[in-house]
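Taking the form predicted on its own, here's one chain by itself in structure tokens.
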Amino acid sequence: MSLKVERVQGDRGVESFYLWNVVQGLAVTVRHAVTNLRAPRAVQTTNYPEEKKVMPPGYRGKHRLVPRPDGSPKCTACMMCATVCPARCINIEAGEHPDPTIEKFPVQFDIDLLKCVFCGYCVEACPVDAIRMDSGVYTFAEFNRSDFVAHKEQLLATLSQWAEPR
């Protein structure tokens, strides 16, 4: 462990050792440990496999596509989410919709969850609010890499953890 010493230019010209920051961090850790030892029943514990934690409203979990009333995706295949994605994990193939009132729809919509950084830019960029990250699914376990690619059907079947707004 090396101790970094730097000269702070300013009014006082004080040398700062990061030792004080380390001591403050350790004090917080010790304070929490002592508090938990005094009242072990007050420690909030979730028995994970049996109990699922409800995530707060702003949490970005697994993606989902919002369906139309007829079950088709609300997505218009504008490619905005794929364009803005920094990880380039969204793959969309557009096609002509049989309904003349709808211009395009995604024939293929895939998200590689191993590449995704869960930044939420795709949700912000979508002009029709067709993609959301409010599923509450925050654990992924698969045996093959190919199983981590979420396809259109899976994304449509994923439900929100919150009641849909009316």
The other form holds:
Amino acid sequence: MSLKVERVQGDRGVESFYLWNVVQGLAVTVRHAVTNLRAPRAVQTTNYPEEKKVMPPGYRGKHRLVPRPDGSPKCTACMMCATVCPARCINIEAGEHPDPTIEKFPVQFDIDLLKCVFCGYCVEACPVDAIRMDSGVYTFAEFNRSDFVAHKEQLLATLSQWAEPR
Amino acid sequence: MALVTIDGHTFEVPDGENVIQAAARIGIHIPHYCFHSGLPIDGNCRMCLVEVEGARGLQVACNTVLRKKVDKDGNEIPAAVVRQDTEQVRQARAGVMEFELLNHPTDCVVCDQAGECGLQDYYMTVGKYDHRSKVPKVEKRKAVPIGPMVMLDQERCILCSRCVRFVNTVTKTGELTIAGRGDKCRIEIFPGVELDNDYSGNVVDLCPVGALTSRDFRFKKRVWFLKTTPSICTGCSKGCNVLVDQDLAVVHRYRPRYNPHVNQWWMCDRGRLSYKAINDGRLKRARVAGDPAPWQKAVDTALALLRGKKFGIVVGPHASLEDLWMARALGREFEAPLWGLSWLAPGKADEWLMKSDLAPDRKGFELLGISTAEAAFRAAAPGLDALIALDVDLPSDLASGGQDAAGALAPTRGPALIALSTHETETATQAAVALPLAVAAERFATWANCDGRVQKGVPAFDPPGDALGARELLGLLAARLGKPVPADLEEVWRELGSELGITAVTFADIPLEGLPTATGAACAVSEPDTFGTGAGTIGGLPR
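Shown: the form predicted on its own; wanted: the form predicted together with its partner chain:
To see the whole picture, the full complex is given below, headed by that same chain.
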């Protein structure tokens, strides 16, 4: 089988300067500038650092650990999330819980946000709904690489972007 | 030999084997919990039910023992005609599974056994029913430390009694029993007794479920992360065969590997915990005069100390046979005297697997004719310019170069010390040059145990930092000193093997259970009594 190559004729001569197109584009810019100046309240953009966007449900933001009523993590350190994690960014150290009815709990629970690919598999794998990605936090900025490792306390303190867990 | 027919295949098995063992010979796995080849038959779990021609109802495969059978004309006929692939057997297994799991807490999520659990495996292969019981599950004691090695969870137990039979018939210490009746039945430890015999860790391997778990391994790693390689325990001169379980080059546990000639299915607790030496206290970078130095610089310094000088070599009994052979070849090439010595304190010994000599390869000195005369070494050492200490921690008076322990290293007054060391020992710290070595679990190598059995290990992972195998490192030193000695594993093994009387075998051909050498037994192998005779008796209970 052979492919027939068709040569497409491009703009030529005066048209190839795109002067008229530039004018058209500028017209759009000027139109928006005039409209926004006349009615600043109706502007479609967000005043970003001051105003934060609420992410849609299902958006996978920074992880958080769901607490029990007493504030300790629900996590049982079963390592399902660490097992399923394709980036192997979850590091859990399990320990004996002082409460005899709880077999084990995470002494340490670290997520390396630089390694994380935000696939959400950890949330899917968790058998006790102890890890969620519903914080809506999508901006991470730190001065050190080590600060990108989120520790247990930090993950517990992170709240859902919705007041009521859905 | 007896004939047996399983699922239409007729074949021969040794007299006295049961149907589970016979089926395993042709690759058929008959599900079972309570049966273990190293323990007397109990037949209580009922998991191994099979159809046996001529028998009324289903029979337990573990207690269907096969013996030679002849018909009235004297022709040999199958001792049993067994079917295990029928609908009746499948239903029976699913039914037994339902009973086993009736009061099981199903806390797999937090259970250390998850991933290597008999209940999980058989539920997926022969179970897969819906739990029908509406009665609340019976609650028992959980997380009971019953000894230094073992944690007991009574709820998870399926009462197969493997652990009870182990302490009754193998160690004969009888700490465990089954107490209570009906659904209150549970594994209990006798009051005032701890499960702290020297082989208590084996009950963890024996337990097919998560009822007995290791306190040392508890919560350290989920088992599906672990990669397993066969190696040799270097905890003592018995050289028990082990499986090294590691993840990301960190060893998490040893498990015994079956070898009928050495340790059968078992290993001692001291050896079981000796894996920690692989992870901790390792020498990872080279040192020159006690300070960390680039490996290349350290090698150059060592070569400068050796080139044209009169040097000696002292090797320790942790070095493999190949390393010893290499050290001897180096010694012959450079006319350097060679001694095989160690200053290890003797450890606890018994008449079974634990030996007082805590080094895995002392027999190698004898096999390769390496001098073990300490007095001769002490007399000759001060006259040497340099001394290579291969995998041996010298006593402090020698390590400091012939001076007192506090004295600085002075090559002019004693031999300059070149330590090739696996760990951060006193010798490595004091030596003029210290080069890191790989340990047994990181090497293709062989060790000769106290019975003269040559056993090989397979590397579980790469050595840490700049560490190299001793054979490779000695080969490199010899080549750089201008007299190359073949250091390739197979080349060394060809000569080593023929010297040990093991010919026509390449290193790759050495079976994992090892090969005997012609030296005879130096340490007597005394096995526990024949299994099956003392079942149920409690002997030697500490009272």
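Small disclaimer: the values here were computed from a predicted structure and weren't measured. In this text, the rigid core denotes the largest set of C-alpha atoms whose superposition between the two forms falls within 1.5 Å. Numbering follows the first chain given and starts at 1.
J.: Aligned on the rigid core, do the two forms place the Cα of T35 2 Å or more apart, comparing between these two forms?
T.: Yes, shifts by 2 Å or more.
J.: Angle of the smaller rigid part's turn relative to the larger between these two forms, in °?
T.: Value for the rigid-body rotation reads 42 degrees.
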